[in-house]
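Single chain ahead, by itself, as structure tokens, in the form predicted on its own.
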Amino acid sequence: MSISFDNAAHFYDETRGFPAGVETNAAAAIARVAGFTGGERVLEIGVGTGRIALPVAPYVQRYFGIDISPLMMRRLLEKRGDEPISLVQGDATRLPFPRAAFEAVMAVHIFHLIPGWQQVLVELARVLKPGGCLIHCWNSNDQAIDIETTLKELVSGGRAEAVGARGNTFLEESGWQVGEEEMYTFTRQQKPIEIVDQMRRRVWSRTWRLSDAQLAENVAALQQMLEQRFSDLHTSIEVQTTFHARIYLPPKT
């Protein structure tokens, strides 16, 4: 079952958010590959509280989101403008529009959430216009230490998880075509005692399922890591992320 993010609504943009400006640039990087005109139909799954679908909606005449969690997208709601969003609560395994019905679908960051991701990209073809394409989305670096790797190895000892595609090599491997890239780097102020901060808030979904004891222990495990890395916790180090937007083309069928 895809995991739901309806508890973290309320951190998410917090935790999760571009630095104060760089959605601007990041939505634009994103037009560019895209090639938007002004006149396209675009579909984002996982839409979330709109990070990337509010910045980007003004560029197209007409943007949907589809998400499980109705509190997610209850904030992408509170934040909303006049940007052209409409939003539907499902399942990307089962979309709930007709064939060919968007020149272009979003995916930010979203597939190693979703088990049945092979599903997803079958829904996605369907739902595109012939000469349409998938913008995949996600960061790299994007915080003081590689904190995927760091997760896997603290909350399951290093073991293979049965969770959704990772990477950006699935869709290749799934017949997709790549595309023009685009990129842009940002920079951003981190403490790394925030990290440890953040697991204990229990930000990241690897640590929804762990018992207080359990988490307990993998905050004590992390904060001990950081000290060996850094010689103070509580100093600010510079952190320089780059956002990517890659295009693909569906299979040829």
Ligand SMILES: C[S@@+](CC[C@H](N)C(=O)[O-])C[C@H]1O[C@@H](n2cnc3c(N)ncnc32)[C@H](O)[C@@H]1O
Second form
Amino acid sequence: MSISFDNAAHFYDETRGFPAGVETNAAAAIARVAGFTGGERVLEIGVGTGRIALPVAPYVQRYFGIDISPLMMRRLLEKRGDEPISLVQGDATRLPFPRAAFEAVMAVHIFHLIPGWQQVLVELARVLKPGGCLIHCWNSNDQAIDIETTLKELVSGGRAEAVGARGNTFLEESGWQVGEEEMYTFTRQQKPIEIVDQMRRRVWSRTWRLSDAQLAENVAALQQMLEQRFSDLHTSIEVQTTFHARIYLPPKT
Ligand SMILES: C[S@@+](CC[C@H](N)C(=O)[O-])C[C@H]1O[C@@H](n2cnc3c(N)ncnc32)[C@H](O)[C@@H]1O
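The form predicted together with the named molecule is what I need now, so please give it after the form predicted on its own.
Then the entire complex follows, led off by the chain already shown.
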């Protein structure tokens, strides 16, 4: 079963949004690596609140978004100006589009949420025009505390997940050919205690399947880990994050 973000729609932008101005640079990196010229039809699976769609859409002719969560897409519509975006509620494992419909497809922080991700790849290859590409984007953190990795290890008890937002070898292993990559690095300030609060509030999807007792155990473990690394959890640290946008070409048939 895929993970809908309906219950995260009201806090998603506050907790996952880029710092002011970064989205413009991230979108420019995407447009550069994809070679957008303004005439493309692009599909984003798991479009969410439009964190990526809104700044990227002005670079193309029409930007289509699909998501299983109507509440996430409602947030996108509330923020939309005149960007050329069309939305549809649906599942990325069964795309309601004909074959060869798009010059490019986008996927950002989505594959790890879909147990049937292999079927998503089949669908993406089907709807891409010949010569079209997948633009896969993700963040990596190079700072003293890697929040994503810490959370992943805590809530999974150290088990590696089949498909993560990091690593990305699953695309190559599925026969997709790696192309060029653009990166954009930015910094922001964060107090370690905020990470503990976010886990307690179940902000991260990895915590949604935990029982209250498991969550409390993880919160305590996270706080202890952070206290060992930082003398004061209430003092801001500088977090350096790199946004990656990498091109993949579908397997040759
Ligand atoms: C982590 S959010 C990412 C949103 C956006 N791509 C971004 O980077 O901000 C993942 C989104 O994928 C959606 N989603 C999860 N499973 C899906 C599926 N099978 N088909 C379409 N959307 C799905 C969720 O509802 C959520 O809005």
